[in-house]
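A single chain, nothing else alongside it, follows as structure tokens in the form predicted on its own.
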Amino acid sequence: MSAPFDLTDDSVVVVIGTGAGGGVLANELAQKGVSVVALEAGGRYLPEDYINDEWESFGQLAWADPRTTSGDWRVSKDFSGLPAWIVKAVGGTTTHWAGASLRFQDHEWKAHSTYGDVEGANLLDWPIDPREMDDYYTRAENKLGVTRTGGRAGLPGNNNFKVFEKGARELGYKAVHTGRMAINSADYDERPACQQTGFCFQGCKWGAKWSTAYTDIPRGEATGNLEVRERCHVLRIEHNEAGKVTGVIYADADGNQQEQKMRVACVAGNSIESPRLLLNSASPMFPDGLANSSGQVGRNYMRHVTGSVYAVFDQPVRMWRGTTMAGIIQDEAVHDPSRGFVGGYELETLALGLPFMAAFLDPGAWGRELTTALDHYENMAGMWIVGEDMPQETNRITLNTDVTDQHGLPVANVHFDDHPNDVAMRDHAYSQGKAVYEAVGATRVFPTPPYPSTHNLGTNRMSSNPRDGVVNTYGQSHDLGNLFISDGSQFTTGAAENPTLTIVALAIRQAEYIAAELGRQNL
């Protein structure tokens, strides 16, 4: 384990957050000999601590600090204080994620060039050439042990997948398999194979699913170059008159305020907390928030077009047995505007336990329609929609000064309105999802509204021109050279794919850049 770094040590890189972006970045830098202090707002839980009970696990892991919502999205009505279902713990949401690890398609890096001007959308091309990402994607897949890549076998299909696959084939879908998953199908990288326990969202008790909590974080610590401070909630980032960030103020586990000096700051707190931190760090030099000369901090919030389809059959399916999500139909992930929308979507198997099914199937519903559905839980199969939503300037994270958190700071308000393209895509996905199940004899099919977001994207987006975004191609602030964004908030557009693999690939790339710039004395 590394010795602690001094609070006055201004040679360290401070990484805020330890999830897919921050946890990987901290380890990659530590492996290169860079001194890193990682500040994590949550506690540390390892596989032996995870709880195979949905509500109790939620209490252990979820980010439940107060937030508010607005906009026309269904979540703002059903889950007004919980717009996002993310984790507050060492490892971040890599503890809770399902494991789906998909590369962006080439056209998705260049959404504006591909889709053209979409009315009401703030589309922009990523300042990255798709070919530049090939090697980083391969390295990310090898780090995560992604199935169906690098010669690793796919996971076995459970009953939920078998129903899904049969229906997909009946409809003529071709790209159907158990997915590219960061869940071991065989022992790999000192982690065992998946035991098909079925509580993937509650933290993998076997460690078969990749999480920074028990891979990158301990490996970074073993170098002696990484110190992780848990239960340390960053309140604001300080800077000097030269426009360089100099330190972070955080509340430690006892609630006392500390300041860690630093050479570089990397913000990886998810697309809600990262812009909130920048906005809460406003100063006379940056009156609208740190790194916000463009006015784009907090804007262009994306959460993916989501929703679920569940179906009841006359025979038991027992969808909860086996991997929570290991099945995908990729045929609709293409860009085909003849369907009535730009961009595409994936359909992925999903099983929720009975407690969450009662909460999420039709929030607020009551009576026979709901209870008879739950009565048939054993005979149910389920899938989830994930598609590319349109960035909109008005979908944004702002500070709600009427509500404060436990540290007295304004909380994030998450405002989201569906774009017409999002609605058209969701409706198309609902009808295709229903058709998949009807093709294999479903007796009842019900689309369910979107859940609290886990794929929070945008809000500090990459742009080649500083006026269009917050960071450059390496996640480096356009305004402050030694401030980086290292999570999904740097996404320019969302693509149809689950974002974690891309967040990891970008973190590997960013670590190379930061280490090289430190070596050149440029930071």
The other form holds:
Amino acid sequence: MSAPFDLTDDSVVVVIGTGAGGGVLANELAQKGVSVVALEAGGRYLPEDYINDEWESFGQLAWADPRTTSGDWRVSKDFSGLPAWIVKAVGGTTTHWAGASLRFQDHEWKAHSTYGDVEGANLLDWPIDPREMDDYYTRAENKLGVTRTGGRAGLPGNNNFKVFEKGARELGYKAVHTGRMAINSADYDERPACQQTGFCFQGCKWGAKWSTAYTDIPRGEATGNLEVRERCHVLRIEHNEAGKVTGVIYADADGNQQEQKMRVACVAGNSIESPRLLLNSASPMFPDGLANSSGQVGRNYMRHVTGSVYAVFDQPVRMWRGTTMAGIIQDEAVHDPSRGFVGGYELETLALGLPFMAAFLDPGAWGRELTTALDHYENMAGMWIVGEDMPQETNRITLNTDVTDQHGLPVANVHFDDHPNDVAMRDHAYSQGKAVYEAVGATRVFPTPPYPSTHNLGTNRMSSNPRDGVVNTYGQSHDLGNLFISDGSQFTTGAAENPTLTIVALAIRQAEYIAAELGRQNL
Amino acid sequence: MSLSKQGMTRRQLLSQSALFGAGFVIGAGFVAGKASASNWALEVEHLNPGTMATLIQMARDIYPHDQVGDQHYATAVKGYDTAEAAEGVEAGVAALNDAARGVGYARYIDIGWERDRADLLRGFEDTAFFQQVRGGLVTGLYNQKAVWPIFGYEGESFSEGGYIDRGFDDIHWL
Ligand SMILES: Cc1cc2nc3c(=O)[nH]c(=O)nc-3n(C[C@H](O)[C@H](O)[C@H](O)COP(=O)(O)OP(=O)(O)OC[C@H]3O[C@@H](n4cnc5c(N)ncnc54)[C@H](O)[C@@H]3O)c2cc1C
Ligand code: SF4
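Same protein, different condition: the form predicted on its own was shown, now please give the form predicted together with its partner chain.
Next comes the full complex, this chain leading.
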């Protein structure tokens, strides 16, 4: 039973966005008896609704509201209106995600101390002790049913993995396996085991892959403490003279503006929309946007050092069969500056269907160089690079007042330039990826440029000193005590690992803090 | 793709047609494959049939796949046969033909080698017309379910229970 709360009920916690951060936070709070209204811009789709067709699914789930781009990244040229490939739906981008669920390495919580000053990078240590995260990580892994943790078996390797694994072993890599995945290898938590259908990026029709859409959200609703209002797009956050947030203005499913009163607001709209919302909420008291006394709202946008390596062999691979991200090489994830860059990267298998391969292998290219590659689509294997990128103050989300969305609000402009460390890391990863495939007889290898961002981080970052960031160790605004950031935008640095397990662990931790502070009447 | 214009069969249509370039026949309001084995024809309402045939050739020159028949390229560009698009496409193809005359051919379609057509197209790369056609092909061609099997791509597998028992790990040559 979902609990209808009154618009004037100022005792509720409002959660904005229901993805990895917001969806988990809303459920965790509801389980503790806290009243929650979750506002989600997208509609509700469940496994039976997901479409196993790349473009059709994109049309169903992707965030397609206008955005603009600038900077030297190739996405800005090839996909100028689509800086990120993320979701607008109940469940957020956990519908699309591949499920790779890795803990940060200890030193990655302390990037500035470990790497030192890197010119042009705005590095900072997280205000969190890695040991404190151990327990939250374990709880997150159990929630998601992560394979190769908590006694859960690994997934079986598909063809794409077997090619990757063989090449990795030939090169002498040791930490090679089918990954720690939020995909069931056996029935777990009322969800079935993976049926190796492929299309993990389009929503898992079996529910074998964890998504808040069909786990945390319905469970939170079942407590009677959580009301999810779908197709409700938050436009601004209101505050009072005392510097507390008091309500949110949103456009409901019929386009009518409503105001929901509240006691606490938690922003979890992903790293592009969250800072945009704070900036669009500027007021005479906060002319630079809410929670922005540091000037860091929207800055330090990170997207991981990504890129892909695809290779063609003289025999079939059929990489699209089975889990999209079917295995990992972790040997390069260490911090080893002798490679010519700080931080590390993971290599993870990846498969695209023919329609997306044509669009993303070499965007904008045409002619035989591209088409002879696609001719051998059946003989292709693929991997994705995910490495730590440098936070830069000038990589940022700003409001583009020349372009407005369907609600008449300025859209987000996403500016990104690669840092020299990012370029050095990507080049290293390209050559290692190429070597992996050549070791198993690849006849042609493609160093494929980064796609529109799937990992979006850092634009409301955590800091111990309010001058350096937007929120404290619990994701609480340094400026407005009852405003929280609950998604990947609170990341101080990005680490080499896919971010979602950490987003979930931080949401579990934040829920404990908020519930305790509510109990102490501090919020 | 078939044509049902005024109830005429392909054979009847072809009796009123002319060869156009190496691979096409055109007649009043249609383009068709030339080879007797080809079974496609495309009705055009707003574009000149010769313009549509040139567009089909251009589509192939942008994304050449020798194993993919013209009917799939025709399907990919048939959406340009609208009142709104026609003017721009006619102008774009006219410019291609002008450029072809500049290098000694009567029309774009008359240039014999793909390499020479591609060279000519490269000069148009930054035009809105070229980018519109190329961009449209990315989905227009590769998102046609009918071409997927030609590349070995199998599409969705949920309806067949996934690949768990159907070869997700059947690689044999490693
Ligand atoms: C194809 C793909 C594969 C991925 N694979 C992996 C992986 O293997 N491992 C991994 O760790 N991560 C992966 N990710 C990344 C992962 O999905 C994200 O890191 C994670 O979902 C981000 O969580 P979030 O809470 O920050 O935002 P999201 O999950 O994106 O949720 C944000 C939600 O907020 C809503 N929203 C935004 N603005 C508003 C507003 N103003 N009002 C109301 N609602 C709003 C959005 O509609 C959305 O539902 C992948 C992503 C993609 C796209
Ligand atoms: S491969 Fe497995 S996890 Fe991925 S969509 Fe299919 S069943 Fe779900």
